[in-house]
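Shown here is one chain on its own, the form predicted alone, set out as structure tokens.
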Amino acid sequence: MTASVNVPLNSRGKLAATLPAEQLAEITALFEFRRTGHSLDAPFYTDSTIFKIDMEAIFGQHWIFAASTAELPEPGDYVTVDYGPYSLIVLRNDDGGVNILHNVCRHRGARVLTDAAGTTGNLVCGYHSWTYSPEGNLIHASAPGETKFDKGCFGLKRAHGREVAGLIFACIADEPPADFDETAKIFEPYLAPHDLSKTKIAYQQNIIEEGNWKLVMENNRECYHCDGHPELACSLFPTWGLTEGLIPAHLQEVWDRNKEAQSTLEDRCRRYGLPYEVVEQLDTRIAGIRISRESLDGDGESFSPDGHRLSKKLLGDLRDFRLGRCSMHLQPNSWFHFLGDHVVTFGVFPINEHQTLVRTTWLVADDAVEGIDYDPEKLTYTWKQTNLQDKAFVELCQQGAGSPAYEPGPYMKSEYQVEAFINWYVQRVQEHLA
């Protein structure tokens, strides 16, 4: 389904256009002149500036990952979303379709919705009580007389909504890039079978880290700090992102025993028809994707200490539970990881130049029941703790972003990801400010 009516909020480099002439020149430098395989210079993880940027070149033109369909069950049932200085309502339609309206009332410029979640009718500001519909149309301003206008044109702005296998994506450019049709046909196929319209949420997580946005990416995009990942690393082959002649001595053993793992999950894979192939276009396209099904540890099912499923009831047409993970990262902001039991679906949303909200949704299926059929707190246990250890990470690095000490240094091979990140937001910016 899409919502496509679109109102022009920005034009490119508009930002850009209102800078300093030396100011544009010195940031432009940075892009110009970024060292690759290395990372980025202090500035981009602690000027305000530049935030802006990001917020403008990458969060305003781009697709975001904003929910799951298992948020937005309902008509009427809503999610706010909030990222820099926008605030988008996420709406389910009578249609069955999604509506993505910018919360701002238009006429004092109010939130019009304040809680994060919830479900509604017609929408109304709690300032002067202008009331809009679903569609974002005005049908009611109070004091009717005093002022006359065409209520025609205060409708809510609306932004651009797709829905892809159970993801709701959101864009507020005004002419979205159009190659995300192009990856929505790499992952859609991927993703299907795990049915993101039968599952409900068994818990939502929201966490704010003191780190730019691009810090809680390049964190996810790589394992080689996953030794401090205890409980992640029960189920989940630390040797991820290695390859041969680049494995340490003590992870050996767990290379081999991987490699026995994912050969065993291929063929599970061909038999129930399940893709499982990489496919990795991180910074050749502009909606860069990674997506795979690698397998676990243990019996393979799930992120448990064993590898043991953590929900009795299977996902969607799936026919087994020994399907590892199929994990997916999309550019700019979220991963996830569809397993047989669940799904854990990841947003970044960043506030400001040092600070991202991470938010962690946890999805069963929908005719599974709490506490007979999964625990939650088993259920979320592994992903809580590696969250709570990334955030600290993050912080780390943003703590020596900000030191006159600090300079770029190397990637390592196993970081090519981070790498890969990076190269394609450097290129999308200089896109926008060319």
Given for the second form:
Amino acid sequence: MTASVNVPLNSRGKLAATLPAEQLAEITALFEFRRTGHSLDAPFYTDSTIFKIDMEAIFGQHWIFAASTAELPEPGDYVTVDYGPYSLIVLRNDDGGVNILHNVCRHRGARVLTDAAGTTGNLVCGYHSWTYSPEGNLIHASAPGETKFDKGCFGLKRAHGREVAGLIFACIADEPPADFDETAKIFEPYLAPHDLSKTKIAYQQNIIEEGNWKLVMENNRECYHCDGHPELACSLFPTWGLTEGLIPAHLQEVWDRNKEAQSTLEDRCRRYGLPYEVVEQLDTRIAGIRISRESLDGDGESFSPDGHRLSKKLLGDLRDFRLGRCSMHLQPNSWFHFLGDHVVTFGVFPINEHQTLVRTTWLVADDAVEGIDYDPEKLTYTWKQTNLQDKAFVELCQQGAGSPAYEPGPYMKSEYQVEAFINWYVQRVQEHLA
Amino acid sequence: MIEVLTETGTQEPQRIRGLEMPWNRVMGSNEGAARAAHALGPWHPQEFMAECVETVPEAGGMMTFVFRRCDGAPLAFRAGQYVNVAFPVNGEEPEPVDRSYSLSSSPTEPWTFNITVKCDPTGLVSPWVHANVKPGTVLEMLGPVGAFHLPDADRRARYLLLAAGAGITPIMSMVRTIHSLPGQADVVVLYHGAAAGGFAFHKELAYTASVDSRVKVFYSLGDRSIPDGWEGLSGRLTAAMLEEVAPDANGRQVYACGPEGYLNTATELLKKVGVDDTSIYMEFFSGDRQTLLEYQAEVALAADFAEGIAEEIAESAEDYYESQPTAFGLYEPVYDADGTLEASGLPLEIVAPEAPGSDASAESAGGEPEAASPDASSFDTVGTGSLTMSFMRTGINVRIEPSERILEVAHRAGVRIGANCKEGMCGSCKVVKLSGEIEMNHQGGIRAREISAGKFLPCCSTARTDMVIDA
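Switching from the form predicted alone: structure of the form predicted together with its partner chain?
Whole complex next, starting from this chain.
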């Protein structure tokens, strides 16, 4: 049941193999005896060893959302993505593909690219000017007097990259989970009509939440707390996650409006051939997903106080602004809202066991003109406020997890997707430790 | 030969994305024949004489008058604009009476142009026009004028065109223009008329809709009595009717033209079906005082402008045409509070030049970058060679042979340029070239975008001409 400490160190360099047997047994037991339907025990949110296991078993094994194509539209454009101890370069190459490279110089390990985003030809380490091609090959290192230096042995380490419907994913595992292709087939038809390749960044926000990455994800998976999002509640029905019979009296009216809006939206989707059905495989597959197209309140177009559009240019070949929100949740680190007029992507990048970077990017049609077709302030207002509120909620929970008085509490019915996320997480880590 | 009239194949034509007016590219180019074709672009309004060459009676008491410019030039305009015509209603004396009429033809056939006039028996001008304007009549005109028109480029050309009565004339120009252009478009025309036989252009509209899958046309008789056999809609404009003809109206640009009451109703209904008010363009075709004043103001501005252009051309025709907008930032005539025409508009996605960095703009803006910099002729000159490189920041001229690597020579002369690989790979020696030509053999250390912005790698470059370098 427990992984043996006698596994040779070279067996994929697993952290588990290096842990003292007692500590490993303790951690394995935490996963094994996790109480279904309840939040996790405190160490999952506070313990640095479990964080290391998370980085290895989750972020080291699975496809993680890195960026959208709008963030690197042209050859040479790159973004750097950091999580835990890792730093990746996501680079648009000359063939139009994406190269994912470990941002670690093969000379003495310096970060090669230090900016969060930019454009580069070859990649030059700032320390001793070791120069790598966009493919990661070492093409120049001044080597006076060296006779046995073989540049071919010192290319940047590469990772797997995948671009689907304008979203770029990275996987640093030797062998990425094979079912990602199936998941991509699920979401591609929902996203393709929004044509992310013809969008541009209207605004990008990086916030650091003082909380464990799992609390960030958990918080996003329920709307039980949506009373705390007054701006968002103008357009997003706060009955999200509820079903008939679970509706509190004060939301009955909203629920009725929601049902009507949903039925109108589905008519529109059928007219335009847009998929809208809920596909929910959050913990029943490795590359877990939930996707659907759901109605918005008011005009039903966008995340504005009256639900009216926030950018005047329709995305892709969409014919109609009243398309609600196509929302997607991907394990382990992202969620998205695709609307007729804009797209919001959310990437979650853990820093350590108690800090997480949340990167929110607002995309509009690439021919939309700032100040004429959209006002960046108005475009970003609702989710900026919501992010701040969510940050506060996550931080309250992190503080709680640090208290000796904390004990796991029950997820409510409307929080079943939180349970699915945690269940997915626990399964994946156990598989890795096994 | 036997002609087989059986219809074969019902596949959709393959089209490029969106719509683009033909002058768009012409105005973005300055070379060769394209330059001569600049006249086909919708310039600022001009005053010109035009000769009537044909009259065509239309249904609904309307008459189309086909004109050509007396000077032989094509008339450049945008679909939806109008011309102001001086009609000598009372002979040459006293002053002729000015009236504005929408152009009903397509600017893609610019060698002749049409106006279509409805005869209002109680009016002063239109009965005169119907009775007197015929082939050979020469009239003085000013145009094109008006901000109610199709855009120069639209990658999602989805339109709802609403017309009532004589309001069909600018809409007809739009339909004809779209039909004449390649590209994806989705056009719904909803045309309200007073009598079953009174829809001007109905034969052509029916034909266009039958051969062009991008265009759908709906007719409505309003609240008038419906004759037997009528296959169109009935009733005034309602939200339900809009939903029926264009259930995706809220994603379309709407162009509406007709009497004031009709347009006021349309404004309300469009809002109801979710059309954003910034997606609605209207042309009032009523003779109410406010509208007339607006027309007069616009025409007066255009006249001033035309006069200015005439003077400019008289001074130096060549200079004038060279000074016309060449970038894809095409102008839309905007009449601001000061009464000046301002250039604005959006760059096209495909051919838009690289947004110039500060370095590049310094080069392209003046054409003479040295002018703003210190005078290189005062610098010391070192070295030997047939060419001179001026390093503006260092303040030195360095002689160089065409075979020598620029970086080496610069370093020898003490110019500070960082460098590492010296083989065109790492890009660390990248500098900006202010003028002159080089030959560069880089190995990926610089991007095409940077090169077009004026940068180069001196480590792997040789000079072909005298150079001015920002280092």
